[in-house]
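Only one chain is shown below, in structure tokens, and it's the form predicted in complex with its partner chain.
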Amino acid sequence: MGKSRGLTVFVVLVYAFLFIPIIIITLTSFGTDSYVVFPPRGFTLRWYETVFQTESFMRTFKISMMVSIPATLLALALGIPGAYALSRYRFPGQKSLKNFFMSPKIIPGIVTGFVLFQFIVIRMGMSVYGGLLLGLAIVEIPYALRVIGASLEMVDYSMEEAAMSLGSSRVGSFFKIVLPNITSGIIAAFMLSFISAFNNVPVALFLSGPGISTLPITMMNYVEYNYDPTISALSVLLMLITIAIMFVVEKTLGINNV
């Protein structure tokens, strides 16, 4: 089949729409003016320095890391056994239980953040950090369940049965047969859930308080009152981290399989 030119042009325009804003941000991060100008004038790395000198960015970056990593690990710890049970067993109520596991996806993020804040922080007196960790973990559970589920589908169940018929216990065969086969799926699920937890705004919005806030929330507040290229520079740095993570996922699993 020959390529239709009209379609090609259309797709080029769609991808231009997706990438021009990103390119504009990248270019403005090097401009010398003290506000965002496009096309940028001059060339400086000063805004990148400013990012590292801005205490609130550095502090909330650390908080974001310290909460997204455990939240992602928790989501995986809950999601892996769940996905395994759903793919390996047939049991009454399976469909409803799966829907229940996926339910955090249906609840809007801002609602999750709000109800958790009211219940965990105000009613139960737990720390904002605890609420944030749980909130982010909960919204990542459906994601972890899906990615791990997809990678479990590719594991041949007969290998596991063979191991068990040779005397291995169910738990033993899980760790010796299944787990090594889904390692790349787990790495991909971890990386992608981590990025999504790190970037989350709606859940983190309510679950931030004095001294605790995530980087995206800090950026959002900064953008509302400032219009300098520091935020462009910070955006570029975050995009570089994303590219690095995508590269790792591509190397371990192939991005198309996620």
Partner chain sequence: MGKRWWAYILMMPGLLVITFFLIIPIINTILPTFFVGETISLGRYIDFLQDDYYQVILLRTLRIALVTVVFCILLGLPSAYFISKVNKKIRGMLIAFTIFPLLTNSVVRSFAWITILGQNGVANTLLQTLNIISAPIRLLYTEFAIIIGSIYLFLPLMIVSLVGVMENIDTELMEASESLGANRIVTFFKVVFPLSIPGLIVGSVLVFAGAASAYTTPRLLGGNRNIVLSTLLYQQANTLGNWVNAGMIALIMIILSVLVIKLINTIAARINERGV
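Every value quoted in this text rests on a predicted model; they were computed, and no experiment measured them. We call the rigid core whatever largest set of C-alpha positions still superposes within 1.5 Å between the two forms. Numbering follows the first chain given and starts at 1. First, how it differs from the form predicted alone.
After the form predicted in complex with its partner chain, can we look at the form predicted alone?
Here we give the lone chain, stripped of any partners or molecules.
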């Protein structure tokens, strides 16, 4: 009984730690004061109107979408064959190679951003947009490897062997047998990678440049000079968009079965 009660208290504290900041942000977004105050006084939708009237928010939101989606697709294009190779083959140094692919998520983001800046911008001389896209794709590859790799582990290799014994090539068996069985994993990897790329600050901060910045960086700069609830309203809108996308994906593609 004592252990059960202690576990309940621990779970309640964890949920409180996760949801209380969200509740505070949501409530402050409707306050009438010109600065963030909790509990809020009054009720207004003024700050939501300000979000759509602020040109920098709208412009950088479009840029974030234009960068995050291609970066996620590139991460998946590299991560799917990589996850397949790591799952189906055994070779010397395999564990070290896995750790290498996971390094962008292990190393602090500010360090990763600086290294990518030195390599992509200084050494390669890529454009700001191209460098930002490539940098975000690199740091999102671990999501593709982890999630898709887990899905591949659940696909029985004997089905591929059966297909190849009936005359199908390895590539053909991958597209006909494996790919349909890991669709939910690919969708899950896409969502995780996209959300992470969209919200990334350390890498985007180093790789952004004149005329090209992302929404999270613009939000950070806004907070530096303004203390009104506009950021709270924008944060609520982003949360609602994320929840809506996840709900639609779960209901239509069965992501909950991953």
